[in-house]
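Only one chain comes next, encoded as structure tokens, the form predicted alone.
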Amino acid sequence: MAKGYLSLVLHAHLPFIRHPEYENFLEENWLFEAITDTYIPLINVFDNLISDGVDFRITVSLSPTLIDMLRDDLLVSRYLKRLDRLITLAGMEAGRTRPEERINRLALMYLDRFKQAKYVFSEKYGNDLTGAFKKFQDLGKVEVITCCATHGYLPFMDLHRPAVKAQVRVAVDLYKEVFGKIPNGMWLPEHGYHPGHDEILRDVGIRYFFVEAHGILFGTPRPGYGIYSPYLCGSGTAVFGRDMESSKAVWSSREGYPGDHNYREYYRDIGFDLDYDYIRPFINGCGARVNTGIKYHRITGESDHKDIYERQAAMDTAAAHAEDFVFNREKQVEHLSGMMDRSPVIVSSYDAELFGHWWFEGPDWLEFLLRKLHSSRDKVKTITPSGYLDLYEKYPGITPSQSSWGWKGYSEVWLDGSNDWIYRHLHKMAELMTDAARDHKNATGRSRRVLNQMARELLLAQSSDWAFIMKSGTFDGYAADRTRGHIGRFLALHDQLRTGNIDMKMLGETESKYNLFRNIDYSVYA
């Protein structure tokens, strides 16, 4: 048994964005960028480690909306077209920058990167990256867990408990369909915990979940091991607390590793730097300048001046930061083990999209880290939450405090003046959905289709992403439109169900556009 354990958790999630009515849609790029910048690089890291015989354990949460988008034929075909455009653009850049040796090396790097991404996506994993994560899980290296159906913020749904249950049950059903078993763990959206929700997780077979550190530290009774051990809720479901020290070292762009001046600058892209006529065929269909993913500069400093990115210097920095992370975890474990009667576990959890998309070198840092931990595993060893729960026969009990992550840690991000208007609608929709599911038990034919689509519209309206985007003020118009659209379609479908006058054209178009959770059963609300 190791002196201490590190449980790395990456939460991969994007809201469901699919617009077949447009040839190009700007917000679909969120998925395409994440595939190229984050998911494929992480898959490459895991494949490299396995190929070299490096033992590691890591947990990856794949949200149901992300899983459905990764398996959607339309989005897959659009992603491949985007990759082909990027390969063409990078080839042009390799020619254009030939007189500038340092930039030319970077152009060639991007050309290789995009070609390799296409090989991994299409040839190696058959256009289905969920198959890659299933492979890693089957090999015992990656524990794949899930999240709520559409990343709905559960504490604000508790007024209608069936809505909470539906978010959980729909997620578990999709996971079983893809991975062939019940997930061991669940990432609560925004780490939002409300007392009693652990019972809902227990009822579907979930073994553990996560909360922010203060959800444990302010729990009842006072936690004897701090956040360095799991605890059992009254339901028997285990809860892990997030370690802020290790998380902040990676998460913070100002105090953590990602802000180092040698790393690549995210906000400097040729989509904005180069001549418009040259770049226009490779940016958004509406003609707006957007990021291409080709960036030639490093962070440099706070000024507007940015030096040219040096890949080797960035790799050296990433390796040094991995060493620093391991050193600090070893010191942390050494300190904790002297005060505990068991080996402590440090839970370091992050948004997966930080790695590669926002922090370009993040996947490289992770690979350096896992290799280093493998070579010094007698001190700190990686482990999954399930693996740690198997180590000891007994764990202390707790009732976690209601809490979230984000600003101030108590739901402020998802309820303020910019987004509070949505909740009266969401509560009413949940009430109507619950009543409709109970009033139309065993519905068939058109009525069943309407009820299932009503469930989809409610789930989509509940996505915490819309409230977050409204709060952040970026793409807030799109978030508000999506929310209003789902509310309007739900109410229209509900009225058609009530009157029996079903608009089959509208129903078909809505089912086609918002086609996630193909096997959904509206009776989850009953």
The other form holds:
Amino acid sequence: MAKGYLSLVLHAHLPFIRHPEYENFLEENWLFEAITDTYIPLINVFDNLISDGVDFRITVSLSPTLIDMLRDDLLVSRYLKRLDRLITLAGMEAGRTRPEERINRLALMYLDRFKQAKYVFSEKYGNDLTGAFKKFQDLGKVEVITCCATHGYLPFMDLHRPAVKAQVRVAVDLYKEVFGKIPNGMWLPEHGYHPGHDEILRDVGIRYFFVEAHGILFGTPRPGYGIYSPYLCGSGTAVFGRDMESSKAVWSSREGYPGDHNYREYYRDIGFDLDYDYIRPFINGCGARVNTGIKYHRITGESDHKDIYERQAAMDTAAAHAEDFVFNREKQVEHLSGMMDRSPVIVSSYDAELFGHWWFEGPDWLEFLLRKLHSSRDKVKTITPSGYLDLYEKYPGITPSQSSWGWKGYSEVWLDGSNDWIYRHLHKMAELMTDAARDHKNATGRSRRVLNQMARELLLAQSSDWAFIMKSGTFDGYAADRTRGHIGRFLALHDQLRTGNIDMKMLGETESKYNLFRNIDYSVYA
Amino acid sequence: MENSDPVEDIPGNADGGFDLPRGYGDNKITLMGRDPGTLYAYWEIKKDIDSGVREGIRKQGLIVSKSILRIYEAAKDSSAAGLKTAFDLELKDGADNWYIHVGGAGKAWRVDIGILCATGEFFPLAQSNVVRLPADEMSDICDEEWMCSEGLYHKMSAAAGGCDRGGSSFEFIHFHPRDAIHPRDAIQPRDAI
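I would like to compare: after the form predicted alone, may I see the structure of the form predicted together with the partner chain?
Following is the full complex, with the preceding chain placed first.
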């Protein structure tokens, strides 16, 4: 047994965005950029470690909406087109920048990365990246868990428990379909926990979930191990608390590693920097400048002046930051060992998209970190939450406090003047859906299709992303439109179900557009 | 070049076109807990119920003073059955939702919407669900098997950053990857496309 354990958790999630009615849709790029910048680089890290015989454990949460999008034929074909366009652009850049050696090296680096991404995506993993994660899980290195169906913020659904259950059950059903088993753990969206929801997790076979540190520290009874051990809720489901110290080292824009001046600058992209006529074919279909993913500068400092990015210097910095992270975890474990009668576990969890997309060197940092921990395994060893739960016979009990990882630790991000209008509709929809499912048991034919699509529309309307985006003020028009659209379609379908006057054209179009959870069964709400 | 001439994106409303109902014909008030010190209530009152109550008030010879929210609280560790009146809030005309600031972490709350008469009588129009706000401090309850002194609690709490919510501070809004996915795109207004 190691002196202490590190449980790294990466939560990968994007809201369901798929617009077959348009050839190009700006917000679909969120997925495409995340695939190239984050998911493929992380997969490369895991493949590299495995092929080099590095022993590591990490937990990756894949949200159901992301799983569905990664397996969607239309989005996959659009991604490949985009990747081809990027390869073309990077090739042009390799030619254009030839006289400037430092920039040219970077252009060639991007060309190589994009070609490599295409190989990994298409040839190695057959256009379905979930297969890569399944492989890592089967090898015992990565514990793949999932999140609620559409990343719905559960504390605000508690008035209608069937809605909470549906978010959980639909997610577990999809996970089983893709990964062939029940997930060991669940990432509660936004770490939003409401007392009692652990029972719903238990009922579907989930073994553990996570909360923010204060969810444990303000829990009852008083937690004697702080956040450095899991606890068992009354339901028997285990709960882990997120460690702030290690999280901030990566998260914080002020204190965290990603702000180092040697790292790549996110905000300088050739989509904005180069001549419009040159870049026009590679930016948004409508001609608006957008990020291409090709960036030649480093953070440099606070001012607008940015130096050229030096890859080797950035790699050296990432290695040093990995060393620093390991050093601090070892110190943390030493400190905790004096207060605990068992080996502490430090849970460091992050949004996966931070790695690679925002923090370009994040995947490299992770690879350095896991190699370093492998070589000094006696002090701090990586472990999955399931692995830690197998270490001891007994764990203390707790009822965690209601909490989230949002601003101030509760629900203010998802309930303020910018987004509070949605809840009267979401609550009504949950009520109508539950009643409809109970009134139409064993529905068949058209009624069944209507009920299933109503369930999809409700789930999609509940996505916490919309309220978050409304609050953040970027893309708020899209988030409001999406919310209104799902509410409106749900109410229209409900009315058609009630009157028996089903509009088959509308139903078909809606099923085709919002086609996630193909095997959903509305009776999950009954 | 195959992809050099992308098709236009469609500006404006991507998924809308729906006029949402202003109400659902319900007579109810719903209460939500936002944080240890804030409740949020929204409501819909049927016109016939409102006018019926007002008619009843008039028949009793009473005078309507104002529309209010009456807030009830229960002590921290007591059940919702122990709810007592805490305070009233006067409603502005046309209001259909309200943020209610209370000093009540860990306590249970309920809100009635109704009509207050000049002589103090209260006529409820609807009663909310009960909400228990989250705790914001150490529990007084200890587990006998897993004893935890206050001293140990504070040491472990300090090791955890003292309930610091670092990953969820305001920088969360600015630094969240989902926000950062397209920070530059966000300044391209869709209707300018």
